[in-house]
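Just one chain follows, in the form predicted alone, and it is written as C-alpha cells.
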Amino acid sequence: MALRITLAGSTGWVGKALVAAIAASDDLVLAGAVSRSAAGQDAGEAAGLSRLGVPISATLEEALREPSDVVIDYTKPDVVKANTLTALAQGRHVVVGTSGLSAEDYTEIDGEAQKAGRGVLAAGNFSITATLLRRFALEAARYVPDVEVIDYASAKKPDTPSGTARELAELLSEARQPATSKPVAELTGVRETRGGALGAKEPVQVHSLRMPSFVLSCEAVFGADNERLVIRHDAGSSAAPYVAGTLLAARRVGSFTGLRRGLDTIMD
C-alpha cells in the first residue's frame, strides 16, 4: 500500500520537486498539499506538472481532513513549529525539512510525538553530502577541541543561523571537549563581531553571513597547535539534493516514536 503524504510548502523551491519526486514514484501517492498563495489550484499544475488530482489548501489543518501518513513540512521557521504539532495531533507522523526551530522547540516537539506515539524526523539539511559534513566534523571533534561553524546563505534568508549550522553546532558542543580560545566574556572591543553561540554543554561559536552569490553553504573549522581543518559543504541552486533524502526520511519516519534530528539517524 503506498505511503500517502502531506505536503506543506508544495509550491516553494523544495516543495514543487518533492511534488514530482511524489508523482513519479511507486510507493508513495500525494494525499494533500498546502501553499497559501496557490490554495485552490491542482497541486501538479502549481508545480509546472500534469494534473494530479489533489487541491491545494490554504492551511494544514484542511489539508488533514484527507487521510494521509506522513506531513512534509517545508514551509517558514515562524509556521512550522505548530504545523508539527498540529500534524501530531492529528495521528500523522512529520518530516521537518524546514529551519529555524531552536532547541527548546524540538524538546517540545519530542514530548508531543511521544505521547501521539508518533515519529518525527528533523533535518537542518536533508542532503547526503551535508549529512556526511556533520559526520565527519562530529568524528574530528573527537580529537581537536577547537571548532567554530560559518555558515553562508543568501541576501534574503530569513532565520540566522541556518537549520544546517545550528544542528551542527549544537552537536558538536555535545561532542567536543572545551575550547582553548579566550571566552568571549573576557573579551574587549565588540564582543558581536566573535558571532552567537550555540549547544548547552561547550557552546560553539557560529558566524552567518547573508548576501548575494550564496545559496546555502556550511563550514566546519578546527583549530589545533600549527595546523588547522576544514569541512564544507557547499549547496547548488538545484533542490535535487535534498529530495531523496527527505522521501527516505518519510518512507521511515513511522518507524520509531519521538524525534530524531538529522537524516543520518537512519542512514543504515
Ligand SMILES: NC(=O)C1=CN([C@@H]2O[C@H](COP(=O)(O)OP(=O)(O)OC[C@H]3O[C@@H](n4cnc5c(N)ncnc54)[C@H](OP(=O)(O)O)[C@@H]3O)[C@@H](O)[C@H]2O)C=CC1
Contents of the next structure:
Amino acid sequence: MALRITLAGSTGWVGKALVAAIAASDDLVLAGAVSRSAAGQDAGEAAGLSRLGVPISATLEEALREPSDVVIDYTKPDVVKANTLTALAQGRHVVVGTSGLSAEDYTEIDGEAQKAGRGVLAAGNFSITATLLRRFALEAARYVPDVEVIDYASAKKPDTPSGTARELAELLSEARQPATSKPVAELTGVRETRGGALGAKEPVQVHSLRMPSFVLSCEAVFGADNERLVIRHDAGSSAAPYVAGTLLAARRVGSFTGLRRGLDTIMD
Ligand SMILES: NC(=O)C1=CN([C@@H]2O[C@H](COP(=O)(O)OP(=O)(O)OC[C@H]3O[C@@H](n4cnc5c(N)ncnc54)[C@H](OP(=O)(O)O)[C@@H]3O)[C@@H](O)[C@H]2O)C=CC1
Ligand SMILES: O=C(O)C1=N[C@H](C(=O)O)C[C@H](O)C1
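Counterpart to the form predicted alone, namely the form predicted together with the named molecule:
Time for the whole complex; same chain goes first.
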C-alpha cells in the first residue's frame, strides 16, 4: 500500500515541488494538504498540476480528518511546532522541513514523539550536498577547534540563523575542542559584532547576513596556525534539492521512535 502523506504548506515554494514529486511517485500518495489562502482548491491544481482530487484544508487539524501515515511540514517558523505536536497527537509520524525551532522546542517534540510512539525527522537542510557540508565540517572539527559559521540568506527570510546554520553550529559545538579565540565576554567594543553563540557544549559563533542577491549559503570557517579551511554550501533558486531528501525522510520516519535531526541520520 502506498504511504499516505499529509502536506502542510502545499502551495509554498517547497510545498508545490513536493506535491509534484508525490504525484509522480509510485509508492507515495497525497492524502491531505494545508494552505490558508488556497483552502477549498484542489491540491494538484493549486500546485500548477492536473487535478489530484485532494481538497486543500485551511488547518492541519482539518486535513488530518483524512487518514494518513506521515505529515510533512514546510510552513512557517511560528506554526511548525504546533503542527508537529498536533500531528503526533493524531498518531502521525512527522517530517519537519520548516526552520526556526530551537533546541528546547526539539527536546519537547522528542518527548511527545516518544510518548506517542512515533518518529520525527527534522533537518535544517534536506539537500544531499548541504548534508555533506555537515559531514565534512564535523570531520574537520575533530582536528581544528576554531570554527565559526557564516549564514547568508535573502532579505525576506523570516528566521535567523537559518536552520542549516543552527543545526551545523549545534553539532560542531558537540564535536569540537574549546576554541583558542578570546571569549566574547572578555572583549571590549560592540560584542554583538561577534555574532550569536549556539550549542550547549562548546558554543559556536554564528554570523547571519540577510540581503538581496543571496538564496541560502552556509560556510564553516576553520582557522588554524597560519592556515584556514572554508567549507561552503550554496543553494540555487529552485526547491528541487530538498525534495528527494524530504521524501526519503517520509519513507523512513516510520522506522524509529522519537526525534532524529539531520538527513544523515537516515542515510547509508
Ligand atoms: N529543511 C529544508 O531543507 C528547507 C527548509 N525550508 C524552510 O521551510 C519553510 C517553508 O519554506 P517555503 O516553502 O519557502 O515557504 P513559503 O512561504 O513559500 O510557503 C509556506 C507555505 O506554508 C503555508 N502556511 C503558512 N502559514 C500557514 C499557517 N499558519 N497555516 C497553514 N499553512 C500555512 C503557506 O500557505 P498559506 O500562506 O496560504 O497558508 C504556504 O503553502 C521555511 O521555514 C524555510 O526556511 C525551505 C527550504 C528547504
Ligand atoms: O528559507 C529558506 O528558503 C530556506 N531555509 C532553510 C534554512 O533555514 O536553512 C534551508 C533552505 O536552503 C532554504
